[in-house]
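Presented below, as structure tokens, is a lone chain in the form predicted in complex with the partner chain.
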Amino acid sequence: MAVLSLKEGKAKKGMSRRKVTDALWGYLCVSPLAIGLLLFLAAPLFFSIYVSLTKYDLFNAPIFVGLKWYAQIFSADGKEFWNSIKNAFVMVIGTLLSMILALLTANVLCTNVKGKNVFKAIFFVPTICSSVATTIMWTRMYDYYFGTVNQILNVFGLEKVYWLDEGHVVGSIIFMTVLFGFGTAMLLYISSIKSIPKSYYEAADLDGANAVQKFFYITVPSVSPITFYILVTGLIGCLQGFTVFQVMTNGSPANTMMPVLLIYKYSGNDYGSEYGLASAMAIVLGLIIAILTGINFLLSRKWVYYES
């Protein structure tokens, strides 16, 4: 009896020593990322709140101005900012279109067509290309005098078009971003369609359903979690859009002025280095995005865990 309890005690002691060293190793393992997040995420986050309450140009000491910038954003002077948000929401049309294109291509690529992998590669490659380079490439495509788009119109005897003027630029950018961005959504759809049980389709076949019916009654409802996920991340992506707009139009015509581009400009020399205002705008934009991300995170949790 006594011997037994002694043994148990020893084992417990061993366990607890292991527990302590394990805990130490645990903190050691986790600390690099934790420190990185504290230094380069948490610290700037809190600092950003402080800067947004001051007038600050980087060189002179910040002057505390309270909620002045927020008041400005939410007053008539904030029109510029809300316009840019509106412009970003217009780009959501592109998200919808690329979602539809992604679903259609994914659906076709899940049937037994030849050259599946080649098509998949072609559709996906633009999404891993440098957006600066692809934007320059498309700017050239849209060029009034030498652009390929106008050359093609010419072949069909149609008039040349200024693709980057105020009336056309939004459509031109949406066309480009849909075509060069739907590849990611396509891959998500392909993996989702592949996980639909074959028996559903076989049952539909027995009932005499045609391909269109099968698409709308089986495929579309089955991939709806992915659809929702793509919509929300697409919306967030639209609100964070920057490179394409900065490289292609740099914010003029005014309907291509995006929130991040505006924030970038306010922290530059041209707009008077108003770091306070830029920070306040960033925080308002960030809150909008954070709320959308939060909703997405909660609702897509199911899907994320199922996949992994």
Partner chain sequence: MKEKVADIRRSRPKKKVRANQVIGKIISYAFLVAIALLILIPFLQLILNSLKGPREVETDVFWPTEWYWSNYAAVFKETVMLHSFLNTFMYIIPPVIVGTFMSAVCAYGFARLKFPGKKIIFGAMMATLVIPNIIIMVPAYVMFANFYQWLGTPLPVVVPGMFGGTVCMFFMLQYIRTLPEDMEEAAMLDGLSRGGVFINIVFPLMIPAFVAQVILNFSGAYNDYLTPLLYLGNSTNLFTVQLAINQMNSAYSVETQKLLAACVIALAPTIVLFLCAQKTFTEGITLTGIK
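Switch from the form predicted in complex with the partner chain to the form predicted alone and give that structure.
Only one chain is given; partner chains and other molecules are left out.
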């Protein structure tokens, strides 16, 4: 019995060493990602929270001011920030239109239409192009004097339009972002539609359902998880929009001033080095995104359907 217990003790010791070794290898494998998250996510976040409580211009030592900047954001002086939030919500129209266009296009390309692979490539190529290059190209196309869009209008005898003035710029940017960004959503919808069991459509055929009914009662509910994903990421993308607006308008006219662009300006561009105020705006923007994402997850229980 003593010999047997000694062997069991050695086996347990060997198992414990194996567990320690496995744990060390596990921590070693996740360490690059963990270190990256700490250095480039956690550290900047905590530093931003600290700076948002100070008056800081990058050159002089921070001066603690408490919740001054947060109070300013939620006072009448914070109107510019909330207007930028409103502008971002207006741009959500582009996300919704892009989703609709992507779903309709994906539904068509999942049929036996000829040349569907060519169309997939054509629709997806803009999404892999540089957003800066694409925005510059569209800015040239919208140019009043030499832009392609106005040249086409001249061919049909129509007057030129200032596409980037206050009355037209929002529609112009939404049109550009819809065409620029629906390719990825289209591919996601295609993969989701192809995973729908064919028995659903066969049963609908037996019940005499037409194409429109099958689309709204089978396809749309079945792809609702993908729709939810695109909606959440698109909403976050609108609230964090920067490149397109910085390159195309730089926040002028005022209805194209986005929250991140405003934060960028306050952190050291046109408005001077107000890092404390800019950090406070960033924290508030992050909280708004977190709250809206949470609301979307709660509401998703009502309209998102999973196979399980």
